[in-house]
Each structure stands twice: as C-alpha cells, then as structure tokens.
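Take a look at this single chain, the form predicted alone, given in structure tokens.
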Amino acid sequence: MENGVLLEVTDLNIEFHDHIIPETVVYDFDLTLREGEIVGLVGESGSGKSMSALAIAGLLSRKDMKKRGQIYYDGKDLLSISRNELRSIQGNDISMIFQEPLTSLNPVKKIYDQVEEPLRIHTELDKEQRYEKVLKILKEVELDDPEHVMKQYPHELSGGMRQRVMIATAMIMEPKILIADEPTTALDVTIQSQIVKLLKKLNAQRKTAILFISHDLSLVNSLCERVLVMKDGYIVESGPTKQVFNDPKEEYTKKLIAAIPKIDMTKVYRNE
C-alpha cells in the first residue's frame, strides 16, 4: 500500500445466504483510508453503508453470507486471516462505535469495568495503571466528574454521556482507525454538535483515522474531508467533500443535498 494508507478496501461484495434466494447488499465497494483522515460514508437506510463498515470492522458473521474482495490493513487481508488474528486487530487497531450506546453497553456492569475491559484483555497493565488510563480517557472525552461516572451504570447516564463512554471504550487502546456508525442519530442537535467536536479533537490529537457513517449530510459536511455516497449497495459518487457538495455529479447526490434543511447546520456544528 502507499505511504500513509492505513486501510485499502477493493471490490468488496457482500451477499447474504439466509434466504432461499441469495441477496447481494454491497457491490464493488472501494475505500482508501489514510492516517489521520476523516472520511464520510453517506446514504439512506438500506444503502449498504453499515454493512460495509461492519465488514471492515470484522463484525459480520462468517456464516450465512459470502464476502468477496479484499480489506487490507497492515499488509493483512481481514477477510481471509484467522479469527485469532482478526481478534488481535479488533479493538486494538480498529474500533467501532454505534448509533445507540445503551444497546452496546452492558446494563449490569459499571462504567469503569466496561471502559477498562479492553485493557484487561489486550494489555499486561496492573490494576493501578488501568485505573489511571480509564480516568485519563474519560477526561479526554470531556465527561464531567469522571471518578463519579466510573461508578455508575449506563442507565444512570444521559444519551450524550453514554456516547462519550462508548467513544472512550473504543479509543482506550489508541486504535489507528475508528469507525463511527451513525453515532449522533439518537442525540439532539446540541449534543450532536458536541460529539462531532469531540471526534474532531480526538482525530487532531491522536491522528486517528475516522470512517464516519451517517445519513446526515450537514454533519458529514462539517466533519469529513472526503465523502462516499452509497445507493442500493453501490458507491454512486465520491470525492473531496466540498467538491461533492458544491458540484454533485449524480442525480441521487443532488437529491440528498437538496433535502438538507435550509438552516445551515454546518455553522452550528462549526460553532461559527
């Protein structure tokens, strides 16, 4: 791969075999992700964007589906390596956050135990060192009174706080790639703005590459350098965000952009 390229996906096709007739949900998906880059993946529900992301994260079942193509990370094809190799990359090098943290977080475990878990699995740090790292990352994601938050359960936190905990859990191993799948959809506009700023900050400080998946084009415009537009399993348009937004080539992209509310949310997210 070229210098600076962390991830290269070529000709990714995903076909489900859990029905009588196989169903292809992603066709010929290509993506290059460089160190420190933020790339947006947009499209309506069912466009294939989340399936593509789950494949990159290694979270799609190996049963009931067929995946064709290559997903290269660190010289390894994630579609063909062993489960053990894949597990060593998941969480360590490639992490993922989801739309609704309440379903991702364990309701019967305290926040500290959940954020600390990757450290227990993947490192040999002692108890005191793990505590210090958890405290540090909770401060980095701008949670007020992190010592108190550690002792709480997910249901005791607001939606925005839970999403910050999910980001902390995903970032504690300092991954090179963070996949964010609709991470602000369940939040109000003010909290969305805060989460976007937080992702920008983590990207700037840690040089973490981010694949940001959303149907909200205002968010993508405010956060991402490049954008890929998906429809019916295909990438129909891609390029620098400003270019795609200012001069869309495809009719589908034009319709998506025309549907953005006339209030310029980009200014809200950029705090202009």
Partner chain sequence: MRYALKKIVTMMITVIVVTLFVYIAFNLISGDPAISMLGTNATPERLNALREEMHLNDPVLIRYFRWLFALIRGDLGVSYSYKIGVSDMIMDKIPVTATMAVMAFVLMVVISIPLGIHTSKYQGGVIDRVIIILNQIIMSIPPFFSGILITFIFGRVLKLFTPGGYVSYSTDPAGFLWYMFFPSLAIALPKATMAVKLLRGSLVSEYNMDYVRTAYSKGNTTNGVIYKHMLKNAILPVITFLGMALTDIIAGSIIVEQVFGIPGLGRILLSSISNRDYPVVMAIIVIICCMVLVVNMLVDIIYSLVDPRISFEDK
Contents of the next structure:
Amino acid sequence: MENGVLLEVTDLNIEFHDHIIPETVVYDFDLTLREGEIVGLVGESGSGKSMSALAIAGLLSRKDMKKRGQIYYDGKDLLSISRNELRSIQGNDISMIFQEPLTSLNPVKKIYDQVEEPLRIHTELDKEQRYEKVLKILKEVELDDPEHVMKQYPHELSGGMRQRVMIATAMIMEPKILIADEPTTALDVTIQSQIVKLLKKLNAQRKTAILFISHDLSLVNSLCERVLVMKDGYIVESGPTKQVFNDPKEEYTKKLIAAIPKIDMTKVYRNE
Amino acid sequence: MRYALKKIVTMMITVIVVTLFVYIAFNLISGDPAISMLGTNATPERLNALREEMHLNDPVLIRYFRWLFALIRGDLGVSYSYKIGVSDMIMDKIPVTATMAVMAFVLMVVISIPLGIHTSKYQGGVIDRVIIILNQIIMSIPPFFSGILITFIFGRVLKLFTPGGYVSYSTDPAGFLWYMFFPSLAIALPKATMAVKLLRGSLVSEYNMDYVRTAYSKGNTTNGVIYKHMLKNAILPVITFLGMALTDIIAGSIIVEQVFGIPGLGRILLSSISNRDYPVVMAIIVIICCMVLVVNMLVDIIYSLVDPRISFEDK
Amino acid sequence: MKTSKKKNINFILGISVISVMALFILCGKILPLRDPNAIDASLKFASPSLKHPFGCDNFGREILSRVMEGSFSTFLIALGTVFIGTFFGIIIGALTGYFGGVVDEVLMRINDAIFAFPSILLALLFISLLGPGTYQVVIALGIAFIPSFARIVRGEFLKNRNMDYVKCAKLLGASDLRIMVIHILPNTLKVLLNSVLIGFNNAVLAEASMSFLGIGVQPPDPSLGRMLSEAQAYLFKAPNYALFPGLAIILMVLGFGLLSDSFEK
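Can you give me the structure for the form predicted together with its partner chain, which would complement the form predicted alone we have just seen?
The complete assembly is shown below, putting the previous chain first.
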C-alpha cells in the first residue's frame, strides 16, 4: 500500500435485503484516507453517506445486507475478515461518534463505565490504570469537573457534554481513524463550533484521521482538507475542499454550495 | 431515599383505603354479626348483650379504627364458625401460601429470562418459532387446568408425587418443598410465558437503539452488548410485569391450592366464604392485599434503582 | 414487512379459532343433542363414541352437550363482565381524565386501592358478600374489572384533552360532554378495543376459576370450570372428562389472545 494510506475503500456497494426487492443504497464507493487527514463526506439525507460510514466501521448487520467491494485497513479487508478480527479493530483502531449523543449513550450506565469500556475490551490494564486513562481523556475533551461527570448518567449532562463524552469514549484507545457521523447536527451552533474545534485539536495532537460526515457544507469547508460529495448513493464529486468549493464541476455540488447561508461560517470557525 | 419514603407513604394511604373499603363492604352487606354468631332463633336480649360486648352499636368509623388497630397488633378477630382466634387459624397457613408464591415467582424468573434472551437473540430461529407458538398456547391455559395437566403427567403417569398428598413443612421440610414444586410450576408456567413474550419484545426493540450501535462500535461481542448494555434497559418493563405477576401468583395460589389439595390460605378462604365466616374472609383478604401492596412498593423502589432517570425526575 | 405479515397470520388464526368456537356454541343451541343435564346411569363414564363424541361423565351426562352449554354460559358471563367493566370504566376514566383536579385525585386513589386487589380476590370478596351464583359472578367480576379499564381510558383522555383538536372544538363552543363523546372517545377506541379483548380473556379465565372453586354457575347447570373440578377426581379413569372442557377454555382464550395480538401496534 501507498505510504501514509490508512484506509482504502474500493468499489463498495451496499444492498438491502429486508424488502422483497433488494435495494441498493451505495454504489461504487471509493475512498482513501491518509494518516492525520480530515476528509469530509457531504450529501443530503438518504444519499448513502451514513451507510458507507457504518460499513467502514463494521456496524452494518450482516444478515439483511449485502456488501461488495473492499475496505482495506492495515492490509486486511474488513469486509471479509472474521467477526473476532473485526472486533479487535472496532473501538481500538477505528472508532465512531454519532449524531444523537443522548440516545447513543446507554441511559442506565454511568459515564465512567461507558468511557472505560473500550479499555476493558481491548486492554489488560488494571483498575487504577484504567481510572487514570479515563480521567485523562475526559480532561482532554475539555469537560469541566471530570471527576464529577464520570459519576453521572447521560440524562444529567447537556448535549455538548454528552458529545464530548462520546468523543472521549471513541478516542480513549487512541484510534487511527475516527468516523464522525454528523456529530454536531443535534447541537446548538455555539456548541457546534466548540466540538469542531475539539475535533481539530485532537486531530492535530494525535494524528488521528477523521472521516467527517455532514450535510453542512460550511462546516466541512472549515474543517476538511478533502471532500467527497454524495448523491443517491453515488460519489458525484471529490477533491481538495478548496477546489471543490471554488470550482464545482457538478450541477448538484453547485446547488449545494449555493444553498449555504450568506454568513461566512468559515471565518467564524477559523478566526476564533 | 426521598423517593422510597414517598412510596412508603403512598402505600400506607392505600392500605388505609383498602382496609376501610373491605371493612365497610363487610359491615354494610354482611348483616348483623351477632345474628351470624348466635343464629336466627336467638333471643333479642342475648343478641343485644352480644352487640354491646362486640361494640356493634358504635359508629362504623370508630369500629373500623378499633378493628384496624387490633389488626396491627396481630389480633384478627374471632371466627364465627370455630369460635377461635382468626390468627390462630391462619398463622401457620401463611408460610404455605407464601412458599408457593415465592417458589412460583422464582420458577417464573428462572424460566423466562434465559428464554427471553435466547429467543430475541436468535429471532426467527427454530427455537424462537417453537417458543412463540408454545407461548401463545400456554398463555391460554388457566392455572387450574395446567395444575390438572401437571397432576396427570407428573403425578399419575410419571408418579413423581402423590396427587392430593401433602407433608407439613414442620415435619419434613424437603418433602414439603417437593410437594410445593408442582403447584408452583402450575402457577408459574402461564406467567413465565407472558414474561418471555414481554422480555423478547423489549429486547427486540432495544436492538434498534443507538446505544447498541455505540456498544458494537467499541468492539463488544453480541453477548457483551446484550448482557452489559441491553439487558438493564430491556428489563425495565419486565420488572413492572414481574410485580403484577407476583400479585396474580398470590391470587392464583388460592385456586391452585384447591387442585393439589394443599392446606394453605386459599382453602380456609374458600371454606370461610361458603360458611359466611366474615372475620376470617376479611382477615385473609386484608393479608393478601398487604402482601400485594408491599410487593408493588418494592417493585417501584427496585425500578428506581435500576433506572437512574426515575429518581432524577423526582428530585 | 415481516411483522405485519405475522400480525395478519395472528388475525386470521384468531378469527378462525373464534369462529370455530362460535360455531361450536351455536351447534349446541341448534342441534337436537341430549339435554346437558339429563342423567343416565347406564352411560356412566361412557368412552367417546360416535353417539357420544366426548363421552359421558360420572352421572352419565353427555360431555359434548355440557361443554357446548358451558362454553355458552362462560361466553355470556365474560361478555357481561367486560360490558360492566368497560361501561363504568369509560365513565370514570373519561370524567377523571378530562376534568382532573380533586375528583380525579380521590377517584384515582380509590382506583389504585382497588387495583391492589388481584381481580380474582376482589371477585371472591364480592361473592362472599353476594353469595354464589351466575349473576353474582358477572357483577363481582365486572366490578373487579372497572379499575383497569378506568385507568386506560383516563390515560387516553388525559393525553387527548390538551390536543389541538380539542382546543379547537372548545373554541367553537362545543360542550364538555360533546367533546368527550364525539371528539375524544373515538380516538381512544383503538386502545380500548385491545384492552376489551384482553379483558375478555381475563374474564373467561376468571369465570372458569370461580366455577372451578364452586362459587360460579351453580349445579346442575353445566360450566366449564365446575366440570374440570369434578373431572379431577376421575382423571385416570376418564381423562376425556377433563380434556374437553379444558380445551374449550383454551381455544376461547387462544382465539381472542391471537386477535388482540394482531391489533397491537
């Protein structure tokens, strides 16, 4: 594999089989993710961006879904390796955060247990070591009073805090790849910018590659070096963010860009 | 803590309403206890003397509170038919019925939880389908009929126990438990099927929750996701059901005792109903209701312990 | 897709089982069978045969016609019970849910208290006051069933009373009674239908239990519960005596259970 390439997806096709007629939702999806880069994946809802992301994270159930193509990570095809091998990568090398931090956290478990869980699954650390690690990561995601937060339940936290907890859980194993599926959509605008800044900081400090999925083009513009635009299951355009934004080739991309509100969010995020 | 206290207070109020209801119902409809005790051809003088003695001429509320305080002290009144203290009549029967109820409850939990987990995990599999069909059928069997079937199969055909036989818990505890096992099974089976159905449904709907996806994304195995994440969420509606089921089990034991010929509270209750022995009926009904209320309160408290959101909303 | 198919199967199965039972009961009314109470010593414990398909009981009475007659009375009693329970349950639930306030608080406390009684125990309480008998069972079970219906209806009315369509009707000057009956009640029917079906099943089981205990339908009139309690003594000698009344109860409950399953959301 080429130098610095972490993940290579080629010809990914996803088909659903829970209806009488099989339904394809993703066609010929290609993606290369290099160490430490942030790649944006944009498109309206139903365009297949979340499906592709879930497939990469190994979270599409195998029964009613057919996947073709390859997802190469570390010389292994994630689509054909065993469940056990996949599990040893999930939450360890590749982790994921989701759109709704409230429902994505287990309502009846304390924050500490939820953040600590990947350590229990993937490491042999003892109790104190795990505690130290959890405390460290909670500080790193800039939660105030982490000792208190870890004893709380998800419903006792604000939306922004919950997403920070999700990020802490995803980052605790220092994964190579973080897949962020619309992580700010459910949050207020001010919290949004904080979370985006946090993701940027973690990316800079830890060299974690981020696949950032969003329907918000201005966010993607401010965060990502490269971008892929999806429509109806196809990637219609891809390239460096600046190039795609300044000189869109596809009619659809032009429309998406034209739909961005006039206030320049790029400046809001970059200059703060 | 405040939540538990609030629940206890609510329970006390309900106890008072229940006992008042029972007391007034029996006093309004049951007629004159003096006549019940002495018979219809007693002389008016003797009846009046007895009424005075039993304070029957006092207002009903005063009599109620006198009865309630006596009840709390453990004085349940005197049986019309046997002229002995009600508490002497029923005290040694309570452990019989209680053992049967507890045993049935344990059986129900032990049967339903593993089956509920298994069927939800292998949805659409052979075992799942068989269980769904069996469930629907067993659910339709009244407990006394399942008792008759169990007597027939285990008692008559397999000869594992003597139908109609019984040994007291004071003479042979092991034998007593053995004789309690089959009636308990008869009560537990229909309830267990409902619990399986509920737990399966509850778990199946949990599979679609976002937090389950998160749990998988951490590298959990399916069993890890089920036992460490889903079960605690899915068990919440089941806890409420188990509480209600325990109520039904206590009531169901009255009937199943008749099938298996077990001398528990149910047998005395029924003979007292046909003898119109009201103090006994009242006492047993109040005791069973109190058992039920305590169970309900415990369920509420357990629920709040399992679900952190409850006590939070209460604050 | 899958689930709705399953619901359909449940619906068809449920309707079929109920139809079979209805036909069975109807046959008992129409066909010139033997009088269910007729005693014939020569037929004591006669095994099932062409002439007596279910066999005969300890008095030589025909089990088939007794099961038919018993199913009919169980059905009627359950119907009466559910009717009383729903009728008063709707009135109490509607008033408390719609108006709320102190009346609601008090009635709901009383309701909670009655709810604390297992329904069979409450029915036993009433039977011990009213004496055994068919009508007494209907009244006793009916009263025992009111709280659960009231609770469901109250919840629905509580949910609906602040909805926009109710506010709209109020603005248009509709009276409270009109809003309750014309506007809210139809919206609760779906939930109510399901609880009526479940209630019907519980009533069948409760009636059978009461008769089994000897405090329901009085002899010599046949009832499924009492037949089972008599059959118990001859379980080995004449298993058919216990089998057929038991099957009748199971089929009745199964049919309505499947039907209520298919209506669940």
